[in-house]
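As a starting point, one isolated chain is supplied in structure tokens, in the form predicted alone.
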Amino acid sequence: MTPTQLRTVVGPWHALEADIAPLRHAVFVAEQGISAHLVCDAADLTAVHAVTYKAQGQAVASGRLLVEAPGVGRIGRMATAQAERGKGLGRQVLHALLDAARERHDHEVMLHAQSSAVGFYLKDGFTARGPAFMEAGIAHQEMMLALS
């Protein structure tokens, strides 16, 4: 896939929910078991989101940015359909939720990571901090990336 087959949206829940509603319900409970209650919440409302396409209209790949404390950015939900994975779409989500928390002049982001994805961040200058823990039945790092 090129990059001019793909393209990715910044925007609020109200404009996106229709699209990412349905890749998390796949990614999270039906692929890895997750609580459907804990997929969508209200913290949707106010976070700001990303949504890579397919040339075709289909979300392939998404994930949000709240606001975790004044000048802290926190990363989450983040979802690849599993047919699209290690094809760069999780990348081109994570870069505009970093672009996004620049803009809004946040100095810090962080994130809790599932165990397996902890090197796909490490990628991006991520760090781990703080032991490893459970949430929602699944091994996660905390980490963090200091934003220029």
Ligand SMILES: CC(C)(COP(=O)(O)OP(=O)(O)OC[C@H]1O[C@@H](n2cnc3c(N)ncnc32)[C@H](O)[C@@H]1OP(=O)(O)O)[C@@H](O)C(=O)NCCC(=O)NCCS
Given for the second form:
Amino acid sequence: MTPTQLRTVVGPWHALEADIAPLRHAVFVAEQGISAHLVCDAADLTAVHAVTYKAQGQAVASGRLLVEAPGVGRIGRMATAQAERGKGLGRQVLHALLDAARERHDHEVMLHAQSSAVGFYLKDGFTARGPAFMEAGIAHQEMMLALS
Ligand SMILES: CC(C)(COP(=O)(O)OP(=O)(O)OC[C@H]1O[C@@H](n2cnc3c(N)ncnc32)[C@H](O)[C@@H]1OP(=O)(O)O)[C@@H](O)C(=O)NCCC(=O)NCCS
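Would you mind giving the form predicted together with this ligand, to go alongside the form predicted alone above?
In what comes next, the whole complex appears, and the chain from above leads the way.
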């Protein structure tokens, strides 16, 4: 896939839920065994969401940006369809969310990374903060990125 065959949309939950919810279900519930009730929550209603679509309109990657504290964004629910990983789609979503955080003048973004995904965030300049911990039965690491 070339970047021209991909389209990333940033918007609110009511506009994107129908595309994001099945993707999250496939990745977090069917693949990772996380309880379905944890996958979508009330925070989605106020979050900024990013979704990357293939040319045919299939949603293949998504993530969300919340307000953690004044000036601090929180990225979460990052998911790329299993068959589409390693093609730069997760990075495209992450960059769209970082752009959204910069546009609202956040000075920092943080996230709770699954341990297996720490390397993905390190590639974009995030650093680990504090010890690893368990969340939804999966080992996590808090990470942060200062925004310029
Ligand atoms: C983590 C995830 C979102 C990454 O999405 P992706 O579309 O495969 O990532 P990209 O292809 O954009 O990868 C960007 C770079 O990060 C690297 N990378 C991707 N996943 C990685 C991982 N788990 N560990 C280390 N590096 C990783 C890629 O190799 C690529 O490096 P490059 O620029 O040198 O080529 C995806 O693997 C996923 O959905 N995993 C299951 C759900 C999950 O764990 N979500 C994260 C919760 S915190």
